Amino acid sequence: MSGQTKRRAIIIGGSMGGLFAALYLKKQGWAVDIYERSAVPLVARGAGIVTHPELRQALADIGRSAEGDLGIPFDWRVVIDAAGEVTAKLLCPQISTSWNRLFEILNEVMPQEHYHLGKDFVGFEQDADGITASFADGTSVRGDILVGADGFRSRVRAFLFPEAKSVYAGYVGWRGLAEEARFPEALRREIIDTFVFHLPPGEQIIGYPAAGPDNDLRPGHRSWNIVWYRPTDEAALDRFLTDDTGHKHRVSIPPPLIAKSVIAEMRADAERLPRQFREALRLIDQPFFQPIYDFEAPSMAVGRACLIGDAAFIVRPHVGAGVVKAAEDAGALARCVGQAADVVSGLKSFEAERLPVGRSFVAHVRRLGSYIRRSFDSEEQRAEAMIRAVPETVMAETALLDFMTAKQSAPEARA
């Protein structure tokens, strides 16, 4: 672009994915800015986030390192029947985090300056020359690529896809944070510094440590991540987005919407589950759920615009992959157009190379989802299914990215 020192990204997107993506760019010397659609700064849901080398590498590379100040370690993972007791048992030393500490980590090096708040992304022109994108507000801002990073509900990927839509898996993952500090004392020795699973006919339910309130890491002030997937068919579904007002959301439902019926019916489900799960779920005031979906962008890269993280692919959390995918994207995206004599054909190289990994993790994730259901349409896909719902089989492919090493930790079952 005449006139310019650097080439310029605009950045669709303010969270995990945007972030790294306008940090790993700037490494390579380019102009970034974020924009992000909403106008107050971004707070999770309450989520917990089960971290792998592969982010704390991600992090290192844009010049955060956070071995120390990441998040909770943890070495154990258990399988619980349902009364309680410890049937399963495998080593697996990670670390854990939340949400809101991974955000509050990339923010802290993230110039606030190009972070722009309240900036609804409405469509784009592009030509030989750069691209410009459009916002509600009036305004628009001209760069030499565009990058989608603007999640699950991606509009850049509505504006290049219009046809592409995403696929409901069949089952929500119900969630939400315990605070440490309301544990019974017999409960927190417990399970506080455990990832816990409990597997009824169909479903699954998981819980591990998290970052506290205030991103609070210290003992006695975390907290405990609960994700309980349970099979919810379309119906269903539309009975849980319609909030109190009978109003119906799509995709998903803000918390503090959801409908006090659909609450309750979930707490009443809940006291069949075992005393520890039970529990924590009472110390949890505002759980939400998160329909499950499927969905794989037909291209990566249109132009001088590109789509990642959750833009591209949707992928089932059963891998804790979300963060670490948009990370590798980002890292991928700026490698490729840094080397590359001309943006587009960078932006083909990086397609080429991080594609087939989004079509990858989307395939693995259905396999490991596969047995969260009432029924099933074969007896083959049944006995397929059931494969994945063996507990040792669970406990080591669950939030793991390498799944030999895993299978490598020799689970340690008892009667």
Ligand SMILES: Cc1cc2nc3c(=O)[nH]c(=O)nc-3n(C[C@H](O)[C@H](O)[C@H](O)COP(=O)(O)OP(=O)(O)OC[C@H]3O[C@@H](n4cnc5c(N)ncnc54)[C@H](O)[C@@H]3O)c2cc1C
The other form holds:
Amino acid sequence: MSGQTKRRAIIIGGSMGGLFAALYLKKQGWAVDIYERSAVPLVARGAGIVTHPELRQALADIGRSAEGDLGIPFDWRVVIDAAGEVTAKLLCPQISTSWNRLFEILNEVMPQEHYHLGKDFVGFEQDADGITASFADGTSVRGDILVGADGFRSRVRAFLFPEAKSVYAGYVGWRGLAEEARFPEALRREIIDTFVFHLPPGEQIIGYPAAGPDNDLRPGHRSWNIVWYRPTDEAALDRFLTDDTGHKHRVSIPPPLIAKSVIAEMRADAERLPRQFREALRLIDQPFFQPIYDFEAPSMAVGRACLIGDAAFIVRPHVGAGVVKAAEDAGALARCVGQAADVVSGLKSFEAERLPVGRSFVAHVRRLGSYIRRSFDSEEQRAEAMIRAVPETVMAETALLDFMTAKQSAPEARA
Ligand SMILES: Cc1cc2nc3c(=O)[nH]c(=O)nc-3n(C[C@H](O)[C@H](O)[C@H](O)COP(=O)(O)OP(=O)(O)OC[C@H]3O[C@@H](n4cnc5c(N)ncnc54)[C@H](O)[C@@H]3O)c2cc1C
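Could you present the same protein in the form predicted together with the ligand, rather than the form predicted on its own shown above?
What follows is the whole complex; the chain from before opens it.
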């Protein structure tokens, strides 16, 4: 530490990555402040999140062990065919939660006087002694490091790497949470505690339990989270992103603004799904879609500025790793700069540790999603992609991080 004064981190973005960064750095004795663009507290992202042991470890690291109240435990994964019959099963105990529940858990331990809403970051300047961030309201703050935890459209990243662009993967994920309380009893008993997969040609639809409204984990009050990956070419995506007033949104569209005709089209297609998904989708009043993108930042640290979470790498959702990756980026950041004599070197060490991890995540999920398309450029490409479409393989690879464990224990990774 320099003198007696605490080092100060300016964290841009108050979602998962920003909160984990603040809480990990605080444990290292740093002064931390989060600056979040939204003027109102973040809520209701409408997403169910399958958790991994690594996430529970990260929560324990920041002093918020969430054993018992993190989410809903479930054991089985099944694949169903077009007639709704189970064709494959896998015992795979996991805990599912929701974005809202996780946010609530992290926010409970974040000192609210250091979480600043309505702060739209617009730029920064750095010199040998520190870094200054500026906001749209004309204010500025000075600190030792700037952490860009501002998500997949990161402005911090745009300053560091103006040329770097995300690449549309050619498909979208239609999503939504069906409330357990609205399920017909027979369907509720059949699927609510199960991770269900259905694999139409070139598509994938999954459903799994998630926390219910107000983060309720009690049986009878939970939700079932559906994600339906469908190839959607650029022209169709343009149409999907155009609201009923004719305005075309960039990259993504707020759920209430999705054109009625686009939702009607999805609902009509959903009538061809197996009855379990057909019925559950009908219970979702406001389905929304997430266009799937790939992005890799060329670097994660430039001087005193760094990127974590989705700002650094956008990982397709197939392994459900966005939150874990953000948490582990934050943990590595705090470990590398925490007590470092020189924070710039600390940030370089952080980058050396996390850049290869981010790259492997992106490459792995790209392979997992490679068969979600209508046509292939070559027979070789098709054959390679179809390996990932085998039902047992899809069940064994989705929402699991085993590929990272395998990588870490591989001989070249140990070298
Ligand atoms: C629909 C959906 C479903 C998902 N499902 C899963 C899942 O099942 N499992 C999983 O692990 N992950 C999932 N993710 C991804 C996961 O939410 C992110 O990976 C995770 O939140 C980490 O992201 P982050 O904190 O880096 O960025 P984000 O969560 O995107 O947060 C970025 C924050 O920065 C703020 N911000 C942006 N610009 C500025 C600015 N100029 N100034 C100040 N603040 C700014 C934003 O308002 C936002 O709050 C999902 C994402 C979406 C969109």
